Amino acid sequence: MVEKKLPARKTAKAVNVVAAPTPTVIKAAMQRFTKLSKSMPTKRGASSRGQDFNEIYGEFNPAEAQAQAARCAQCGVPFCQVHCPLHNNIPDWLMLAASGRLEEAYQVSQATNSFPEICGRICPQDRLCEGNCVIETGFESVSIGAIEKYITDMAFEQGWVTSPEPRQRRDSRVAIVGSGPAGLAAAESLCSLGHQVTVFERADRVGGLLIYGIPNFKLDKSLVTRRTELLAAGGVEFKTNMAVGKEISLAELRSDYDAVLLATGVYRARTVELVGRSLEGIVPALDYLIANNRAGLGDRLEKSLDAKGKRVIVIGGGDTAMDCVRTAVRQEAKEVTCLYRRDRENMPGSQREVQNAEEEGVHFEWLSAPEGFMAVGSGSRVGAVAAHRIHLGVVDGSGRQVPTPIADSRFIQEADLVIEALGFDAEDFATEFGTRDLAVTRSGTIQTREGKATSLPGVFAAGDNVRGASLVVWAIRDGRDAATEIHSYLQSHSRSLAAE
């Protein structure tokens, strides 16, 4: 299937600057959620958007997103922002987006976050900010995602969006290892802060997650190529296919910069060990959601990954897990269904996007989970799936319930291709940098004291290749935090020197 691109705009959205409102008129401007519903922009219809890759949500109209953030109830304990990883001041930009003042709206939300087009699309909202509304409970929650993507979409329109401008510029080097969420946001913080970035991605394109692992119907790429190129023009260096431990030895960074940020994120996939495993047809999901996001850029690829006229099985319950089986969908499978051993109510995905699956024509086999993989005859290739009942009991140590398999539950669903979205644990790192000093968890992630401190001297890490697989809000605060960290220790190390 051809990837359709979204069309580019023509022109701006004319924008009405008003005056400063007064206390008295930011109150009567506000708290209208009982006055007023929740709204969303208009959602494609499933029909159609399940025929291409585009993304599925139209935009809010300057009056609707001005109506729907004057739903805030400007709550004196914000739980939206409480449970943000980046603690947004979600309530002052939403009072300045109701008001008008558009310009100083998206001032306020990128000063908490480095890019809030990504996190307005992307983030779980219904999990985070929107589902700790506090008029969530009889009123519904106000349209936090939509209403921060209107407005920097808006900011990039009107020009507002500007490269890293840093006071001054510093004599301090810093090399950053991986251009994933975590990454970049550690590369615009260090730019701003005046530091000279330079980036390593062993990919051959700067993105990481945001531009191999996440659908463009979620994520058009042009988005992050456009924050990219911005960060590029404000002096962060990218160099590609570079991966370090391989091209370039951790030792090297090291000694030619003044600090390192471990960023690589974990791309190792969890796996069911049942039998059947090693038979044809059986892949994990970033293979898949990587060859499908290739193909959308237009690479040649040696192996394709298409499910079209397919039996689709994609196993998980996750983000990624809706990720593949919409994925499949837009590739013209025959029929697409997702096994998960859990309930929809204890699914860890977003219940938006398991809506959105739902819409498009997935089919979900709750409370189910894989026993084995049946070959096609006698031949190498999966054909089908064996499958079991599960029963939630007793709740573990992590407050969950424990699926506990069904007697005699036994049963059979046909399959020419499964996904097993099961998950990611972190790579040996201590091999792939060709160091053993580097410390890790029993995990596997990297261990950081202090912070975001390493074993080794002058090297830092955040993200999931720390914290273990994430959300991308979760890495963006990571990054953001270890470039303050790195900071603080490049000043530090700077008075060191003088003072010797």
Second form
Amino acid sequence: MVEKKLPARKTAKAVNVVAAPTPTVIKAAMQRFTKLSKSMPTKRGASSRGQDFNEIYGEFNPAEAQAQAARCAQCGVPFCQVHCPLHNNIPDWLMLAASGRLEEAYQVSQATNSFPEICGRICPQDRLCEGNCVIETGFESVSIGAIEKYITDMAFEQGWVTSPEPRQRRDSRVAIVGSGPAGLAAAESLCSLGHQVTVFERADRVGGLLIYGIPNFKLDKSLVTRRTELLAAGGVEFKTNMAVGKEISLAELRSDYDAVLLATGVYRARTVELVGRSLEGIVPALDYLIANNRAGLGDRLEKSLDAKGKRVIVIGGGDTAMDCVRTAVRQEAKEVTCLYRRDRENMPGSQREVQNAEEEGVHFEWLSAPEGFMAVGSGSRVGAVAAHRIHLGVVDGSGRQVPTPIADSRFIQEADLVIEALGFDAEDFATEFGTRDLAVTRSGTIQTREGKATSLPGVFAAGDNVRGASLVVWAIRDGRDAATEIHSYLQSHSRSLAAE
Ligand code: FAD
Ligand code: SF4
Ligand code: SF4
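Okay, that is the form predicted on its own; can I get the form predicted in complex with flavin-adenine dinucleotide (FAD) now?
Every component of the complex follows; first up is the chain already shown.
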């Protein structure tokens, strides 16, 4: 800060005026990356965190957050921002946080992100903003995600986060189908623009995969309900236990509302059709995670989906697989193994999550693929997985090495619970919504043209159901973009009605 003393005038007292810092002054206060190494909020020790479902990362204290934010080089072309799906204005909020101007930092951060406290916790930053921070090479990146989380947690603590407050209320009514991050982000934007928003959700709770997929140790559920309560206070109406296509038809929504947004995600679990797959004790990842998240929210946990005392094998190498192995550890499984057909370097899951799993005692069988499931004696319960070793062969058209089985490498791994975490495909949306006029792509996702508009007039789509299984930050981006398009559509629609 530069303080200038104004020359005293005869009639007035001398006053101290704080001049706005110049870009040179700001730069000098920043760029601390050569002097200060990257740090992250304290991570709880593996043995303690393995005993509960609480979040594993703590919070920066104000001095740490300020110092870490000041590591930013304030790049002219910030690659962190380019590679953030929301194009968050990262250098600006880092500069404001480094100067202790947290309320302004929050205002800048929330201008582009509907739920920064959620992204700060669960974005795979190593693949997005932080992985593209220019000081990553040579020095470690700025701790962007942790600072984003700190700014928004502080904003909630200080009462700066409010429910959407439209300047003008409009008559237009929008139905949103699905209350995951895409639906919630769209609801927030549309409500702020003054539209009347109703969210239809087939589950009994609002939040989509934020509430029922992602485990509490990555994202505390109270953060999701805090957001949905703010939306409800701002006028968003939530109708739970309302599956569109069952309890109410898409046709009814189209006639009752001025626009409809489909934000329904993708839920068809991929499977491996192997010998013995119908044995009891082989379950899809999402069934397992939903049951555990429900138990955390007070529902009863089905015994068949409880890993306590069991030998657990999780098949797959993505983030869902990592969530399953880490959940099994917390459920006090006897042993937990992850079976993945590629090696560590080639797994799709975030390296940070693999490291967390390893620290928590998960055993990884890299380069291994299942070939069948074996029963306990002549019974109907699974007792083991037969698998073989894999060699990564030549690179195929997708740019990845093809996994090839190694001859005579069969091995048996005992298991009482096998969890399949092999990804998700789109369900048959045309059947679900009772209309063949809803165009879908070859992979089954909803086809959009001109942005988020579907083939049905007045019906838009956003999130995983368009993109395929993706990330929360992309769902937020899609939901916000859809809201902007729906707003323009409703405005031009009301103009043309008025002109008739
Ligand atoms: P969803 O979150 O799936 O929400 C769709 C909603 O629509 C659901 O509530 C569903 O019940 C509802 N619905 C569906 N059909 C109907 C209908 N007919 N009528 C009414 N309601 C309906 N991403 C990250 O960025 N970081 C992570 O750490 C991460 N971890 C993940 C862990 C797991 C286990 C999974 C499965 C995914 C994870 N993801 C993560 C991905 C992320 O959760 C999704 O990309 C994101 O939630 C997609 O948002 P969405 O709003 O499109 O769909
Ligand atoms: Fe990084 Fe995600 Fe935040 Fe963007 S939203 S700055 S990618 S943590
Ligand atoms: Fe700061 Fe890194 Fe972004 Fe550059 S790339 S502006 S150093 S956070």
